[in-house]
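Taking the form predicted on its own, here's one chain by itself in structure tokens.
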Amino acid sequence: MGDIISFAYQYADSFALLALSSIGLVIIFGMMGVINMAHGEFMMIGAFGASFGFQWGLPLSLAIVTGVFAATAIGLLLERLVIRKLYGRLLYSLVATWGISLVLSQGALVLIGPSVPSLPNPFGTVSVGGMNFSVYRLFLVALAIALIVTLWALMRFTNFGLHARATMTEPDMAEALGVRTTRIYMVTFGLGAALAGFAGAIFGLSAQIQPTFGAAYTPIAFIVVVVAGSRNIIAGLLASALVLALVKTSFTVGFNILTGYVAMLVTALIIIRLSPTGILDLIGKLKALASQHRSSTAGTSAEETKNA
């Protein structure tokens, strides 16, 4: 029983890490088609902003909000000055945002220094079945689920969500029907930057905050987002994070953490090879094959019964 609880805890922790690391990127890439190589730097800005806010005497919760505002402001500024000119130009956006990431990380190193004071972790531990678990890690799981549900509700039940989905699928038609697509793109990029900043501020409670802070999360985020695809970004994010977290946890428990990451990468490559449009289409194909197999089996059984 203890092994099951421990595995479930590690699985939930991996899911939270993958979901929170990628949730801002999936909004920008999935809805706008922009490869944001500066995603990790927005996480860094969120962590720096939260650290500075806490040093200025703000409560921890308000310090985290400060980090979110800092990432959002810089994201909106960059969208107006650079990103807006790159919509529909995938490779150009990759090169431009890669340059932005270098400017932000190296600029932070020059202006701020190699590190800043870390944020305090106010969470303790909880004991279950004689085993101690970090409340902070459980909080991350609840936070990841809450953010996914909130984004789903935003996209499903609000005018912004309706206009954003229309802009994502048929931008020219949406523009013709009166949707201000440039504003939708700006708000979407700002939302993605805000979510990245929020994730960075939250991760700053347990990690050293430095200019290379986001570099550890960017590859993970891109793996999750590519596997998620762009057909249904919220459902794709959820499915991608759940599957990859299961693979990572299984191999980490069975071998070590490096093997877990390698297995996750190999799984992502297999999924992309089988279904370049994302994991949801792969699931759909598997369901169709299963349904076809059941129909074939039922037909064979009926034929055998008739012959008998």
Contents of the next structure:
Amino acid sequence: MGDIISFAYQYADSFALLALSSIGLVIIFGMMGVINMAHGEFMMIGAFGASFGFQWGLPLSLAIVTGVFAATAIGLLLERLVIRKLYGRLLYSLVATWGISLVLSQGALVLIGPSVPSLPNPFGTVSVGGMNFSVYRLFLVALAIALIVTLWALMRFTNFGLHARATMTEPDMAEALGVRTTRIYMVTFGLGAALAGFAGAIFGLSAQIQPTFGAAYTPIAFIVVVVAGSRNIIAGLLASALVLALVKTSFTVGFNILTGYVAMLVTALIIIRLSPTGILDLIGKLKALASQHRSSTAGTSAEETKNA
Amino acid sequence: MLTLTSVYAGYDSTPVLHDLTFEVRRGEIAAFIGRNGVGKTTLARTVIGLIKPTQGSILFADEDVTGQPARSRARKGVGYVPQGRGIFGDLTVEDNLKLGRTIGPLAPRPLEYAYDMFPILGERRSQIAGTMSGGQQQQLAIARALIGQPDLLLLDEPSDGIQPNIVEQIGELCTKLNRDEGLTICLIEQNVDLITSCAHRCLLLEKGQITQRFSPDKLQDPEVARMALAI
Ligand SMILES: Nc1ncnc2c1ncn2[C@@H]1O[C@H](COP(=O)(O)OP(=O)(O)OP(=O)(O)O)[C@@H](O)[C@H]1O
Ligand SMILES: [Mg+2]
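Can you return the structure of this protein in the form predicted in complex with the partner chain rather than the form predicted on its own?
Full assembly next; the chain just shown is listed first.
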């Protein structure tokens, strides 16, 4: 029993880490086919902003909001100046955002220095049935779920979401119906930057905040995003994070943390080898295969009855 | 309502429209005909604004819209039903219809308007649009354009791959909307029955220009039909 609870706790914790570190990246990639190499730097800006806000005497929650604002503002500015010209051009956008990431991290190093004061972590631990759980980790899990649900509701129930879904699949047709697609792209990029900044500020509660801060999370985020694909942002993110977290946790528990990461990477490679467009299409293919198998076995048995 | 003057447009490597000039008057149903690959779809995409002309001007409702993006033209009242229907296949029928609400300057019509026009859309409102049949998707595309109360409806081969009774229905709908609401329609078509059932005038597109204008009755002449249509 204790093992199961401990596994579930670790699984949820991995899921939260994967989901939170990738959510902003997944949105931007899903909406506009742009891999934002500066994702980690947006996280860094979120954490820096929160740290500064806290030093100015803001309460922690408002300090985090400051970090989100900073990341959003810089994200919107970059969208206007650079990203807008690169929509749908994967390689250009890779190079350009990579350049931006270098400028941002080096700029932070030069202007602000190698590190800023840490944020306090207000969370303690709870112990249930003799086991200790970090409230901070449980909070991350709740936050990941809340963000995914909010995002789902935004896409599903609002006019913005409808226009965004239309723009994502058929930008020309959306435009021809009067959808302001450039604005949709701008808002989405801003949203992606905001979520990256938010994740950064939250992770900043438990990590040292420095210009290379994002580097701890970006490899994970990139793995999650390629597995998530760009067909359906929320379902892709969920499926990707759930599956990869399961692999990571299983191998971490069975062997060690390093094996967990390696297994997660290998799984990701297998998934995109089988289905370059992501896990949702793989699931679709498997479903089709299963039903084909079912109908072909049904077909043979019908054949056999007829022959008999 | 719509005036193109000396318009040149095409794709990077292929110029298609070449010194194209024509006018469609308010309250008119104009049929654009021409052989396959002559540039009818290019013309429609240029009118809505998805292709930028390299030269020439486009006037819609007496306003020069040449430099405006497609969204502005749609919002000013151009309803576009592309060849191939342009349905959002992952979205529901209802969501597809809602996307027509940004068309036109007036308040959009309620979705019920579409369901009254094509009852099948009402029955299938929560179905994923990509799983609808071709004919149903065509009805959806037309209804979506009409939801926003356009002043000009741009139909690109609505009869393409559609069974005769639905084609007939589309013809009747065009006539009715034109008569009751004064809707101006640019109908790009190959289907003689549909053209003769509703169009007031035919404009023949050849080598990137309108070379002839004649009455739809003329299409009954097999000689004319062979020259003008891809049959
Ligand atoms: N995206 C594109 N890139 C390059 N050339 C194109 C493109 N789309 C169309 N063309 C070319 O432009 C010309 C006109 O094409 P268009 O689709 O406008 O013809 P159409 O009259 O609509 O034909 P159809 O009756 O078959 O629909 C054709 O020669 C076509 O090959
Ligand atoms: Mg065509």
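Please read these numbers as outputs of a predicted model, since none were measured by experiment. Positions refer to the first chain, counted from 1. Here the rigid core means the biggest group of C-alpha atoms that line up within 1.5 Å when the two forms are laid on top of each other.
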Distance moved by the Ser291 C-alpha between the two forms (core-aligned, Å): 3.6
